[in-house]
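Just the one chain here, the form predicted together with the ligand, laid out as structure tokens.
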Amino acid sequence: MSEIPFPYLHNHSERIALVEGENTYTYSEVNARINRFASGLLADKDDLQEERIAFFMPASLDYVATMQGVWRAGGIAVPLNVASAVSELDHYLSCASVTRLVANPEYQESLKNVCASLNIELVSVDDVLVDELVPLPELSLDRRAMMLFTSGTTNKPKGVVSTHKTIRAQITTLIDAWEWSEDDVIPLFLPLHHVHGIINILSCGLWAGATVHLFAKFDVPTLSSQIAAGTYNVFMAVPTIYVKLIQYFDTIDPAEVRQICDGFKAMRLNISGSAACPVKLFNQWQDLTGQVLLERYGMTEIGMGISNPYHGERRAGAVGQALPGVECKLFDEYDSPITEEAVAGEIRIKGENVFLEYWNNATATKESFRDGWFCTGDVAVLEDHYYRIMGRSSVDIIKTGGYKLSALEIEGVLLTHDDIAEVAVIGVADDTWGEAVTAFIAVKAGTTLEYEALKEWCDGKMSSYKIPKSLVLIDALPRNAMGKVTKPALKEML
């Protein structure tokens, strides 16, 4: 039935593809639901012709039916963050010129006004599903397929557009490198508006014919009991999740900790990525579970680029080598490739895994490429054949618990507070979050600001994980001769 020239969904009819709570769904059941959804989306059209269909739902059978249904019908899938504030949604929906938003009934009340104001049709999966299937369009590999929003050095997130060719490359390189197979069983508790959850776990799993256990959120006790029961053989997470698991171990009975650690020990693979895995955490995890974490490096625009080997040495504090099909080089500030080891440079990437464009933003797209290389903004060195990430070229990007945030976006919201005269946001090293969002604020004369009041004020104006973890009141921000805030000076102040 699918006219996409490759299988986003394995054709293992009777094997279990998805587990959602008490329910299990076979590959043929998932496939049938995707076709019913794609047919309903098409209605009397032959092809959605890259119509942007957004969806707002947690990990579920319906999430998969929606995403793959949009693909099969020829649309562009725009998965949204279910933790977004309404003002953020407004930006995503208008930036992508979304025409239809698919949301579970329980979310519809909160979405109805934004949809009405943008003239977007708000529907549920049940509204779309039909029993009578229609022919699906034939799609070329170059067809745009997905748009994910990413924060950067501008104050509004940009829409990163991938084609089917991009997504295929991002999936297949990981299936080869990490030896995915139909015997794999993996939990998925990461948010489904980023490549880590969408590509590395969900799409690789379904392509390989594996079983993916869906969790609406990171629920430590439930997940831990499944791990102790030996349900999974592969585990992928951001470093913060390994930290939180270790913190959880401190709160439970040692015998239970042993069972959970034995569950991890029996797995074939534990992966860490989306942010730097501290060497201390790498060692702690190995001591507790015997697992040598495989750390890899990726980005929304490229999927995964660099990975420690599945076989061979997995080096603590390093991300390994370029994945198959991915070209990676370091460049200096004059755009010359760095050929010696131990010299830091910007990571640049080439390959079919690289995105097509930032949606409706030719300038940003052009600026992010040099001579065909995508410029990541991340700085690394090559040491004895392993890349080691040294940091980022911009202080305005913060990674907290695996989420990439724009300091400028947060500053923009804070500046709308009546009592704030000036503000600078930075990421401060933090054992749990990697970096913790910290706001330096100068208040207007005659006013004052308490942290709790600021946090409450932020609620609903930004996703909760963007809300500063701490507030430093300051008389005036340090600035250079050009009047620009010197953020490194703020870091030094702490």
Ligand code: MLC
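Here we have the form predicted together with the ligand; I need the corresponding form predicted on its own.
Next comes a single chain, given without company.
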């Protein structure tokens, strides 16, 4: 059987590839299971011919066998969020024209009806596995390999299609930039329907020959004990996870906190991504652990495009510079490149890391490109050669009184208030200002906050036109599975 030239594992290695609970699996064992699964998918076919096969399962050996098995058999892998509501699943499955859904037995009862209504075969990994292997198809790197859905924070989720070449570029760029090696050990607790977990952690780890510890969910005590024991040397998470860890430290013995922080300090790399890392959090984490978080920028359509350096200055509030093999430029609203520093523009990306298309949506695909550049919809400024994200042009850029403001910048300042636990800022239609800066704030337990007190606190900390015109107190911000605040939901509250 020929070696797979795209996201592969070390076929003959007895090194530990995966750790799942008390179980460990070598690269040889994982590869054997993948090939059994791929052979079962093929049955009497020579090639799946880009059949869309979805899977609904948390991080596990079976998840890896399914994803890689679909790739090797010539299908398109469609990983789904196990926290999705049935109505959301209906959209994903029908949009992708899925033919088979692979799910663990404990999920199958809840999936029966939606599969029946869409004429989708519902199976488990054990249903598919076979003992007799069949020849796997020879596949071009230009073949479609995976479909992930956009987060839906600004519109209906779209199916983002990547080829094997796309996936390979996304992985190898990060392996070089972040110096992955087979000595790395990393925990994976992020949802596996998103590029952060699938590419940045799982696929990079397996391509490099590293060891990936799989967690079905984020388990703070278990993870913390492993970190204190020095199990991991790389850690990747979203800002919300770092916040939860800091909150956990407040509930345990200081000696235990020191052990955990020492465990982090000994690591070679801590990364934050998928949502903006507030400067306050960046500084808190460095004070606690000695780790300077490496913040990077990416999205479903491009994998990672920009990153702070592995060696060199990592700036709080900045996402760094274009990754090797990735072209990045800022453009103004007239599609002209911006050549001056500190002038805001839309980030546009070129490179083999860029996706192929939105599934069955030629119009959206065409509209997302300009002269070969993918238009991210994110606005940034370049400051001394480092990109700083200002936010999504559609939800994070507020046009008020003739100014264009970054909601993320205002949020970063508000988060330094001692009584504020979390905050989201949006623009609300206003006859006077065009859009009025509105802050949704969750305060810390035992505290309260009045608008006039907030306004007074803001004076001197930000320009007067950036100070929120109104304050809405809420218990918690609405977030998606990756910790991003769903700002359209905030507008609906009003």
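Throughout, rigid core stands for the largest set of C-alpha atoms superposing within 1.5 Å between the two forms. Please read these numbers as outputs of a predicted model, since none were measured by experiment. Residue numbers count along the first chain shown, from 1.
Undergrad: Superposing the larger rigid part on its C-alpha atoms, how much does the smaller part rotate between these two forms? Whole degrees, please.
TA: After superposing the larger part, the smaller part appears rotated by 141 degrees.
Undergrad: Core-aligned, what's the Cα displacement of Val472 between these two forms in Å?
TA: Comparing between these two forms after core fitting, Val472 shifts 7.2 Å at its C-alpha.
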